[in-house]
Amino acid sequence: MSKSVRIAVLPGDGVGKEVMAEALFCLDWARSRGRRIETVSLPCGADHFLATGETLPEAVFVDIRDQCDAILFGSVGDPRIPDGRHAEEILLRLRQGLELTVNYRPCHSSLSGQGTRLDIEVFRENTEGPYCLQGSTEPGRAIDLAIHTEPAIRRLLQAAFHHAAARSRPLTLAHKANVLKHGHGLWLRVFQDLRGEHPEVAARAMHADALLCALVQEPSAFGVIAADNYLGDLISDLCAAYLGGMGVAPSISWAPHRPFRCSLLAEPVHGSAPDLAGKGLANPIGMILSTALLFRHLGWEPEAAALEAAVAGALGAGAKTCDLGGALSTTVMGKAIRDRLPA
C-alpha cells in the first residue's frame, strides 16, 4: 500500500511521555490499515541527561538524520535541570541541524469543539531569530542576538505563499520593521519581493502590535499568518487560547529543500508541564493532531482526515480533559478518540 516509513520517537520529559503513548496508538491504527511504519524509540530527555550527561549524542543525531524519515516529539523540560540546557540543546540540534525552517501551526475551530470560530494557519520560521540562543550576560547587562538570514526567510515565506495560494486564503506578514530595521527590514524586503511573484495571493504586511490587537478584536479576518520565530510563537499561542488552550494545539516542522532524509518533525505546541506529569491530566489532542499533520505530510490523507474527524467527534460528544472543563484522563480521552476511528 505504501513505502515503509521509519519514525524516530522522542517522548522527552513530563507529560510528553503520556501523550506520546496516545500517538503510538495512532501509529498502530495506521499500521492496521496497511501503512508500513517502523519506529525507533530514543531516550533523549532529562532522565537520560541526568544519568549520562548526554543530550542528543552525535551518533543518535546522525541516525535520525540519515536513517529516519520523520520524528514524533513529545516535550522537553524538567525542574531537575533548572537552566533547561538539555531541552535547548535537543530542540536546537534537531531544528537547526535538520534545517527544519518551516513550523506550521494550524488553529481550526472545527477541530477544537469550542471557542471562537476561526481558521488561522501560522507559518513560523523555526531556526533563527532571537531563539538561536546566542548572546552574553555580564553584571548589569545582557544581550540576546536575533539572527535572520535571507535563505531561511525566503523558505518560510515561500511555503506560506504557496499554502495561501493553494487554499485561496489571505496572507499577513507580522513584523516590527519600523523598530527592528535590520532583521525585520530584511523580512519585509523578502516579503515584498515574493508578493510580486504571487499576485494571486491577497498579501499584506502588518506591524505585529497592530496585528495582535486585530487578532483579538476580529480573529476571523485572518487566514495565513507568517512571522519570525519569536512573533510566530506568540501569535500561535494566542490563537490556541481561542480553541481551549495549549493542550489542543498541534504543529509540524519541515525542511522544504529536503537536505537530509529526515525532513519532518511533529510535536504538540504545549511544553512538558511538570506539574501535571504522572497524574493522567494531560490533554492528548495536541499530540494526536500533530500525528495527523505528520500523516498528511507523508501523503496519508485518509488517515490524517480520519484522525481529525475522530478528535472533532469526541469533543462534539462531550469528551474533554480538565483543561477543557471536563474530567477525562489522558488515556480515557485518547480512547474516546480512537473509538471513533474507522477500521
Ligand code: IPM
Contents of the next structure:
Amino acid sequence: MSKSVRIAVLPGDGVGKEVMAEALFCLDWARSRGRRIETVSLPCGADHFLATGETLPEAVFVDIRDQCDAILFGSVGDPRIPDGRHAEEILLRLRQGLELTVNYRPCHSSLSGQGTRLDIEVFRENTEGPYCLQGSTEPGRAIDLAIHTEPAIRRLLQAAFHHAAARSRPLTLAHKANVLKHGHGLWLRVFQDLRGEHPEVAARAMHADALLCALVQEPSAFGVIAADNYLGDLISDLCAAYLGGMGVAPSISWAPHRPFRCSLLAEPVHGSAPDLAGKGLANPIGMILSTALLFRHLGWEPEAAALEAAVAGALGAGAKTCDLGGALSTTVMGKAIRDRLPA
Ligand code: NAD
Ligand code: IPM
Ligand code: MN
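I have the form predicted on its own already, so could you send the form predicted in complex with this ligand?
First the chain shown before, then all remaining chains and molecules of the complex.
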C-alpha cells in the first residue's frame, strides 16, 4: 500500500477559510480513490493571533517542517492587523524557513475558460529580494534591503530552464539590471550561465518594464517567465487579470534541494479579499487548482488532471461565481466542480 501523505492545512483569514473548505472536499475525493492523506488543521491566522498573540509558534513550525509532507494554505491578511505582522510571521516564515525557493504560478486560459487566450507559466523566486524584511524607517527616510543569493537564483532558474526545455517553451527572464545593478546583475549572470548550458531553450532576458508592455500587447509571445520575488509577484497578478481575476489563479511552491521533509506549499495567488469575506461569494477555483498542482507534485497525475478537467468543464457549462460574471456562491461553484469528478 502507498505511504500516507501528511498535509498541514492552514485556511488563514477571510476568504481563505471559505475556499479551503472546497479544497478539503477535493482531499476527500482523492481519499475515496484510495489516496492516503492525513491532515493536520492549524488555526494560524488573525483570529488566533488576536486571541492569543501567537502567529506561528516555533514548535508548530518545526512540526510542519519535520512531520508533514506538504502545506495547503488559504490566505492571510486582516484589516484589524494593518501592519500585516501575522501574515509575515506565518506565510513568509513558511516560505523562507522551508526554503521553498520555487513558486510556480501557471496562467492557462484553457483552465479558467475566461478572458484572453493565455498560456504563461511564472516561476517566481519565493524567499529573497525585498522579502528578506530587513530595513529601517527614520524621519524622512526609509530603507528596504533586497538580498539576492546565487544558490536561490540558480535553483529558481534551473527549475525554469528544465520546465521550458521539457515543454519546448520559450523562457524570458524579467529583470531591472539596468538600475538594480547588484541584485539583478547577479540574476543576469546566472541566467547567462544557464543559457549556455541549455542551448535547446529559446531564452531571452528583458527589462521588466518593457516586458510588461509586451505582455499586454502580445501575451502569446510568452511561455515561461522567470523573475525575482518582487517582480514575480506583480507579473503573476497581471497574468491572473487576463484569466478573469485573482480568484482563478493557482500556485505551488517547492524546495528543489529538499532540505526538509515538508517541501511543498499549495496556495492560491489571491489574498484574504476582505471585501468579499464572509459573504460566501469567493471563487474557489484558485484554491482548487492549487490542490490539483499539489496532487501533481505528489505524483497523483490522474487526480490532478481530473480536477483540472472538472474546473474547465464546470466553467464551460456556465457555472461561475460573481467575479467571472456569474451568480454562484463558493459552495455551489465547488459542488459544480466536484460533480464533474470521476468516481
Ligand atoms: P486580494 O487578492 O485579497 O484581493 C484583490 C481583489 O481580488 C479584490 O477585489 C478581491 O475581491 C478579489 N479576489 C481575491 N480573491 C478572490 C476570490 N477567491 N474570488 C473572487 N475574487 C477574489 O488582494 P488585496 O486586497 O491586495 O489584499 C487583501 C489582504 O490579503 C491583504 O492583507 C494582503 O496582504 C493579503 N494577501 C495575502 C495573500 C496570501 O495569503 N497569499 C496574497 C495576496 C494578498
Ligand atoms: C502573494 C502575496 C504575498 C506576497 C503577500 C501577502 C506577502 O501577495 O502570495 O502573492 O507578496 O508574496
Ligand atoms: Mn501577490
